[in-house]
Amino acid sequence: MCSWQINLSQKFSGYEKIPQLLAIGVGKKDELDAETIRRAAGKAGKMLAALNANTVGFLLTPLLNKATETDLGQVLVEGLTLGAYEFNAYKKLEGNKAKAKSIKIICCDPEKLTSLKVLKIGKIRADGTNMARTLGNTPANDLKPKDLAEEAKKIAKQHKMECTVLEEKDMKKLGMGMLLGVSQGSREPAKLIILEYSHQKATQTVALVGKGVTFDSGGISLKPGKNMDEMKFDMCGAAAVLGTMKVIGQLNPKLNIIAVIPTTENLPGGEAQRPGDIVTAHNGKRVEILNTDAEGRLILGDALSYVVKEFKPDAVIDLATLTGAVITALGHLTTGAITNNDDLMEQVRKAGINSGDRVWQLPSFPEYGESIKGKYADLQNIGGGDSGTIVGGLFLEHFIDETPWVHLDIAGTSWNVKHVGYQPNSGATGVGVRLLVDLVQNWKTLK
């Protein structure tokens, strides 16, 4: 993976011993956007990656900068960085290639358009995205549930935050039959991870929630095995949140954000939840179980009753690799979006669209909650076979006790998006971090 280091020069000279000119067409001048442009530097990037380069340079100029609202310095760097990104962990490589890559950019700036704090800004959102791809694309038997936890620690201690992992017995002291139900078949512990930061001047608190799955074989509704290793990615929603912590901890966002992560695999062993089980959730509403394998919706239900209670927020976004469903509906370049807030949705949506994380919000009309009303209990955790992604956010919804709360279903856009020009060849995205960390610096009180 490139390690890139940043300068800024208000000169340009020296262009007639440049060795080597890399062209990336945009399109036409009035369709430019800062995603058109981010997209074009993710090109370069995987470009120049391929290189043995050691310095690049990119020069700013008033025709590209007047095509993005967001500074353009921050776009051209967090492309170069994301398009850059490789996951090279687990092969051999030979000679230098084994090293992990520098490479200095220069960004010439004679107009003054931008700034190193933008430039430094780019970089640190695109390390928090390229994180969240690592942790994405590292297989199950190195990355449990304990190895989230220790992520956690990690980013509470680099950036003075606290990190509470509660274990098992203290969540079944808390009533949460849901998670736990999840986690019987496996022998790696549950965790719940909650990680704070906190703002002196903050009025407000968020909680960022992501399903973090280690690996999902569908436990007793066991998946079919084509495609079954890519079960490693349904805990992208937890690399997210891990990797939107990491940047917020840099940037400093005057708002309080509470992060939690209801982290287990979902294994077919002997002691295995079962279809037609009922558990009692966190909130006290009891749950059968008609199918393990949608398990997801059963942990950010107890993860979401937990932080609404306990932390009070004034808003709740989960991110969660919930239903193949999704895909059907939008294919692997949006991500779904399920609302009891029309005011908090328009600000997710406006974030997506500055960070390239797009969102489509999709109905939630009461009648679609009919088919998961229980048969033997309160609620079922299936509906009856069609729209999936809808009747799963609104599963989650009986657990934010009216808080305005935004679910985004990311199964289609967390891994292997094809087409775009800053995203890997194939394995995790990093969907998410981008948009969150948007969503929070340029938060407004609700209305």
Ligand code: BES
Given for the second form:
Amino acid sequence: MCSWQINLSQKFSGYEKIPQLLAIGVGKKDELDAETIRRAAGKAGKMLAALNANTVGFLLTPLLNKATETDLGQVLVEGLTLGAYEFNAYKKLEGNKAKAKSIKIICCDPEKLTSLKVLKIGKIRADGTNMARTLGNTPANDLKPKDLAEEAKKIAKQHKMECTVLEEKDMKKLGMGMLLGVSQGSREPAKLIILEYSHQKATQTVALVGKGVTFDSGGISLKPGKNMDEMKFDMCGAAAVLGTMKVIGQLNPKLNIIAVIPTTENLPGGEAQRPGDIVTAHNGKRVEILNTDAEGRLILGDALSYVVKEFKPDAVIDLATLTGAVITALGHLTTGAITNNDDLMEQVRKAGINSGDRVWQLPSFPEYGESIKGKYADLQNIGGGDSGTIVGGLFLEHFIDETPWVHLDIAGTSWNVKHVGYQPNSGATGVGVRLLVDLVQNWKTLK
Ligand code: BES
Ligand code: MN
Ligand code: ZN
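Show the form predicted in complex with this ligand, please, the one above being the form predicted alone.
The complete assembly is shown below, putting the previous chain first.
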């Protein structure tokens, strides 16, 4: 960890003393947009980290500024801070490779294109994203459901929010049979984390729900060994929601925001649930478990039903590393979405373009949902095999009532993202943080 200092100077001076100059191409002038600049700044950040440099300077020019809807200064600092991120908490760094303890960004802005306030917003957004990355990268032996709960409590304390953590006994009383069914294969108790941010002038409430499976072995429907280590990332939805709340606590949007995180391990212990088991969800629906590896929809279903009933939000967004199928459909560059509300979807899509966390809607014609109608119960947790991302999304829709809702499948975009300048070469991306921050900051009451 190192500290950052951001300076803004109206003069362009000191250039005679520049020891190293880094030039990064940004393509054609009329094709330039915010994301291109964010990526270029990200590359610069990576160089900065590799060189252990402690000072970096930028000159802002109107040419770059015109190309961006978002403030150029914000995008530059954001990209730089994201690019410089490294996860080396578990590495002994040799003496001569010791990392710079503080980094200074000097923004030369002779034309007064930006402000210190805006530069700091870029920093806050990137720090929230980096926090989500670190939660994602931390191995599952050091990040259990209780650790996510502690993180939430820390955020609540720092930013004057309310935090409630429901324990398994509370879930029993509430009838959350799907969440409890997943957690019964592990010795670590599940938690349901609720973090509430409110603004005095708010008239609308948005709920953010994040999948927090701290390790997904598949349970009795055990996953193959290859790449199973990557299932420590199965809590990236939760990480995105926590990173977002951290940013929200500092930017104070005029909205009430409820974060809900169902968190558990999915392990095949002696008490684990079996294929064929039938459980009762929080909303009373009975669900037959045909594959214990389709656990994300189970824990989210109970969380969605709970937040809709208890808080009656105006809109709900859920983020989950829900299906491998979304990687087949969209690769690692775009998050897949399922929705019941076109207006909300459009707001999310626009936030995706703005933030660089791009989102694409998948179809959800009712026929896709036929395959999860249950044989022995109301529902079953898997369909026939085709269009897995859509079926997963439609399973969740059974727990949302009529509330405007967008489901984001971030299984592809949460790690392993290549060829994006500000993304790490390996590990978690912190996807969703800047997307959600943009969404709540530009929130428009739904039609
Ligand atoms: N966490 C996984 C989804 C996943 C798989 C994310 C691979 C990233 C890479 C989820 O819990 C899961 O196991 N989904 C199953 C669903 C299936 C059993 C219907 C999947 O995608 O195989
Ligand atoms: Mn699974
Ligand atoms: Zn999972």
